[in-house]
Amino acid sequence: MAYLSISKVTKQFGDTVVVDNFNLDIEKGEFVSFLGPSGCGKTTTLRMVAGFELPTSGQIFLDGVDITDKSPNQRNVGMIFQSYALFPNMTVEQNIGFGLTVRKLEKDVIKQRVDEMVRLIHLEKHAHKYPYQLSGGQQQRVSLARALANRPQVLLLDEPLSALDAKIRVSLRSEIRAIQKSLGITAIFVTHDQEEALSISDRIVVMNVGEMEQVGTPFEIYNFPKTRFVANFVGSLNTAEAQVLDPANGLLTMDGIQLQTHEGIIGKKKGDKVTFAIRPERFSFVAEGKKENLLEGTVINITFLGSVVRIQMQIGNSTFNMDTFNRPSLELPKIGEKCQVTCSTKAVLILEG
């Protein structure tokens, strides 16, 4: 059995199903992110693991022990909230040691553990300060240290960076990941930010209206989305409708333009309609090297996005974006000009749903 197993878990509030038949196995030391829009059930699932909500049905096992009906204080998990939830009348050291004091550990053990946590979050010079004397990023570090001080079996993080500005978010998420790796602790991270999930996770669970849309590594989720929702929610995407020409060989036709996918199209026959997707960065100019798929279109807009230039093209009856790196030697077509772009068969994804 996996270290943390969430088996057939469903949660209802009245007649509303918030989480529906959720199944996930998490290995010890793994960092898993729940990614999805507001209201998709990711926080409710996290709260069921923490014990703040009880499943309507299903079971949760931690290290082989059934914790489904146990209260939060009966399961060894650490929780970090979006709000720092620090005690304003306690110093950094006192906040970190609060849980240890409640557990009535010996004073020397508490001091040793608190000192260890203070060093871990690099706040040695701020150990005697109160929360109002700290920045938002420093307060969240204290919250992290307080959760880790009890040496939980699982660390749960509920959108812990959403209240911070962009630069601090990037640096703090890297710190959280580094600390998690160094301690070898199992962690679940809830976020609606795809960049956060992609940058720090071992695996990502993409959720939508209470259901799991797809589970995979960041590489798999981004490059090989299985459903239309995942493809559109994670990264930028071009989508269009096409007809199947030859399902066995993955041949499609879109407005008379032929395309080929890397694999056969399972469950479809000639003439069936499908939705396909191509990431903007998977296109390139023919001059850079011709690939299996060749498309001709008219340039309708060019947008500079710093390190990337986005070229919008009309191909058939559909609009496609192509992203290319901005460099001094880049020669761009003019708006209204016809040009050819190319992509590999692996770039053409058939979407379900």
Contents of the next structure:
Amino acid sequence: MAYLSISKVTKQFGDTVVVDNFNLDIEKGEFVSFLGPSGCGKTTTLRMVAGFELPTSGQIFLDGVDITDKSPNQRNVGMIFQSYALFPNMTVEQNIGFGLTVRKLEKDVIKQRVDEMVRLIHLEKHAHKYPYQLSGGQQQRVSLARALANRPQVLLLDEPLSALDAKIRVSLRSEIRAIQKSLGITAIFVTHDQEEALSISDRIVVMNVGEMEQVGTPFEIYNFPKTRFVANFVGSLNTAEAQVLDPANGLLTMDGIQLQTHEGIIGKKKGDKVTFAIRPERFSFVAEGKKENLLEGTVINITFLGSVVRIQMQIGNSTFNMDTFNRPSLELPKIGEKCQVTCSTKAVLILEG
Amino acid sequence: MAQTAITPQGKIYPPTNWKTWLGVAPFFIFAILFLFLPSLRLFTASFTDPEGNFTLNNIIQLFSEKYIVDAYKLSIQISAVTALGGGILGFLLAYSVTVGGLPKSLRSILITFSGVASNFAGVPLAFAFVATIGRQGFMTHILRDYFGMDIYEAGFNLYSFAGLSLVYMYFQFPLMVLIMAPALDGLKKEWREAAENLGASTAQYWLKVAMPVLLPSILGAMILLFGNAFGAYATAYALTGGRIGVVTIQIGAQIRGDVLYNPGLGYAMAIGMVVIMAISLAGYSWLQAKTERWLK
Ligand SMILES: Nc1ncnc2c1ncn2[C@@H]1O[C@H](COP(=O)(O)OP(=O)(O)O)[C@@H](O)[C@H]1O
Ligand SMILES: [Mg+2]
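Can you give me the structure for the form predicted together with the partner chain, which would complement the form predicted alone we have just seen?
Then the entire complex follows, led off by the chain already shown.
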């Protein structure tokens, strides 16, 4: 059995199903993200693992022990809140030592562990300060140290970076990941930010209104989204409808334009409607000798996004975005002009549902 | 040309312009007329004898006259008792409608009631109590006639220290409710959850987090209650007709002069009160500032 196992967990508030048949096995030392829009049940799932909510049905096992009904202070699970939730009447040291103090550990053990944690989060100079004297990023690091001081079996982080500035957000997330790796601690990280999830996770669970849409590594989630929801939520995918022309050879037609996929289309017959997706960066301007997936479009708009230029164009009756690197030698078409673009057969993804 | 870069606002309203002060002038005039000048008068008058000569007698009497020292003692006792009693009752009520999770509707009823009752003092309040549990009050009658309980036989007396304390409580606990409800709202749900998550029991959470966070507010509020009772005059006068000699009543007697008459002494006693009130308020703001800093 996996280290942390969330098994057939459902949560209802009144008649509303907020988490529906959630199944997930997490290995020891793994860093898993729950990614989804606001209100999809991420926090609720996390709170069930922490013991703040009781599942309506289903079970949660931690290291082989059924912890479903254990009260929060009986489980050894560390929780990090978006709002830091530091105790305002205690210094950094006292906050970090709180869990050890209430568990009545020996004074010198507490002192030693607190010092170790203060060093871990590089706040030696601020150890005697109160939370109101610290910046948001520092406060969240204290909160991390406070949770880790208890040596929890699992670390739960509920949008820990959402309240911080963009720069701190990026640096603190690598710090969290580095600490998690060095301690080998199992972690669940909740976020609605796809970039955050992609950059730090071993595995991502994409959630949508209480259901798991897809579970996979960042590479799988980004490159091979299974559903339209995942495709739209992770990165900025182009999606459109097409008709199956030849399922065995993976041939589609969209508004009279032929598209070739890399593999055959399973479970569809000629004439069926399918949704497909192409990432903006998979498009390129047509090179000589290219035969498949030649698409002619009209340029609608061009946007500079720093290192990338996004070209919006109309192909058939749909709008597509194409991203290309912003090189000085780049020759761009003009708005209203026609241009020919292409993509590899592997770039055309067929989505379920 | 650098000077022309001054903003238009800067040109029209330079910060030192007298017009800037015009808006707050009514406040300062009011403060001078009704706070500063009377205080000055109080101060000078307490060093003046009835003939208008300088004297230290009034101040000396404050500490040597037994009935004056007793008046202060009594005022301090009644203020302390009602601050503590009203404070505890008010805290428990505020707790039950905030953290305690009673229905929202009950909360707004209690807050509205408290807003009214905390200002309900003086003659109407004294009369309400007389009509309810005075010797001929209707509750006194109901208890005696239907329940066989004669509270006056049992030793209760509305016109005593205990009775006056009871009446004071009626405006004391609502004030506590009004101060503590927002403070209790300030306890974040996440603190409780973080404490639990770190292994603390409910008792440990209250002992180590909630109480220390609330303590300055509680103490501060009780100081305010103390001052509130210390300054009350009309309620005590209307209820006991001056038989219970709290400081305010003694001051009244000195200044009005039915039996005693020495305005200078009355003013000196008032100065004594001002000092006690000032200490209370300073304590209150110090504690309040401490909590606000934490909860920022
Ligand atoms: N205690 C509760 N009572 C009723 N509904 C709740 C409660 N907690 C959360 N919900 C609802 O459950 C849904 C999922 O909430 P949540 O798990 O917080 O989502 P997320 O963290 O993904 O934004 C939301 O629609 C929310 O309104
Ligand atoms: Mg949430």
